[in-house]
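Presented below, as structure tokens, is a lone chain in the form predicted on its own.
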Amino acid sequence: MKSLSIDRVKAIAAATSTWRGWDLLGVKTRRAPVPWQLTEVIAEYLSGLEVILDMGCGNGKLLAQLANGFTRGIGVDISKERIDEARLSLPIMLRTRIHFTRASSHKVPAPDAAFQVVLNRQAPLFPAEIDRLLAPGGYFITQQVGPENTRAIIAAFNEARWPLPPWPDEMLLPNTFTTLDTLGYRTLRSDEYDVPYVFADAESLIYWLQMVPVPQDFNIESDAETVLEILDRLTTPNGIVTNEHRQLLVMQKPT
């Protein structure tokens, strides 16, 4: 990867920033086996009768994948683009049972205790709103990006920009756990994994940096040198190797 120039890195960024739909087949990544699949974990707590909420639903695929397990699902996301995508991609046969609304997870337009299950996959966490929306005896299920995620990539940005801004409080799972635990919630499962994660090529890495992004204010004009440093440090014969750190939490509201 040393043969790449600053201009080439910027050209890749310009090309991948417009990737949509079928273009995303160009994103090539691999991950080592992990101890859980989120859809399987959630399915354990669904009987088919629940009304469920997905906070920070993104493109809506999680609710669509779980549709056989609940009566009605609501997805909220602050991004208009994501909500539009969720609505357009939802299969026609599910459109009477799953609805998507543009709203912040900080203030969901729904009455108190409206949901038997509240989901959150890697989106901001607002424990007071989770508690307001969840019915007594209901389940809160979340998977979050762990603080050690892509540690070598973060380290390169940290060296270039020292210091990086801290993560917002609403992205820290321990804060939500502490609040809900104080309210009497019962912890049913708490787990994490940290496994190798590989970007197959520079295009895949640079697309990821722009879309995630890491750090939050990534800008290819000012960060191209850091991207080159990452490629130099992490490239192996098997690809650009970093890690994926995820945390899982399942809690039940007291009755």
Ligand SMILES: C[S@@+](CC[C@H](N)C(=O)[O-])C[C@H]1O[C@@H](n2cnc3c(N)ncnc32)[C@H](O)[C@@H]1O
The other form holds:
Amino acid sequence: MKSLSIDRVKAIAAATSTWRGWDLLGVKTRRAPVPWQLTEVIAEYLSGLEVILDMGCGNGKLLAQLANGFTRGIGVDISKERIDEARLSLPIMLRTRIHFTRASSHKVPAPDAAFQVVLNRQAPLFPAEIDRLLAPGGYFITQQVGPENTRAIIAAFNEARWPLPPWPDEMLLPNTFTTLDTLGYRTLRSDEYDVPYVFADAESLIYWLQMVPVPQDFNIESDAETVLEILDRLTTPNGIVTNEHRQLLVMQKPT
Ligand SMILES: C[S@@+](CC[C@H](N)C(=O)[O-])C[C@H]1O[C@@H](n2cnc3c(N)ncnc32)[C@H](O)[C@@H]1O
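Structure of the form predicted together with the ligand (previous: the form predicted on its own):
In what comes next, the whole complex appears, and the chain from above leads the way.
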């Protein structure tokens, strides 16, 4: 017996499509404890003096959260909407030290060796550009969505509609590691976790499916039946249970 009707799923999709951003109280998720917090990992490599770059910075929150740890920060993102959002949400007292620029991470408007730290959280990777921009001895720190992320949800969709994320192999973590390793970078940390992740209600799951989106061509009109199947299969007394897979890499450029 199905928990919701197709019409109810579509009504939830219509209601949640007006939500904005990830920080709204409407999205209710829980995650099992994880072995690292990215901001804490990054802070280990900051002394307060660095000039730092965030490639694919999105709404810019990562730089704002780390602001006490560096002198100057630049965030680049290919999306005008994300850059506008990052500029608007940046606290006024940080505006002299943190700047956001619309650019692709494959061609960042900055001189060679301009940064002591280059960050990338869940955005496409361009190893040659990372290497060009990092100063000798500088750190490259990235956290990426792992290939096993939310596997029980992804499995409901036809494999032809993957991949997630939608970037080609050369922009993913394995190629970046190999390229930088070949250039003599030292691996300081390589880690991953795969832990239970719970959407508390159908609204939170349906919002996530539409906003990521999963898959890229997700369409509630044609996918409502699949959403019902996911809800029926994964709903437990504790919520809609899936998993979160993340990978972490910290490398240091040779001096
Ligand atoms: C999953 S979001 C992560 C955003 C941010 N790093 C965070 O952790 O909140 C991926 C981001 O990569 C950006 N992006 C995609 N392709 C890009 C490219 N070629 N150059 C720069 N940014 C890109 C997207 O616009 C998006 O903001």
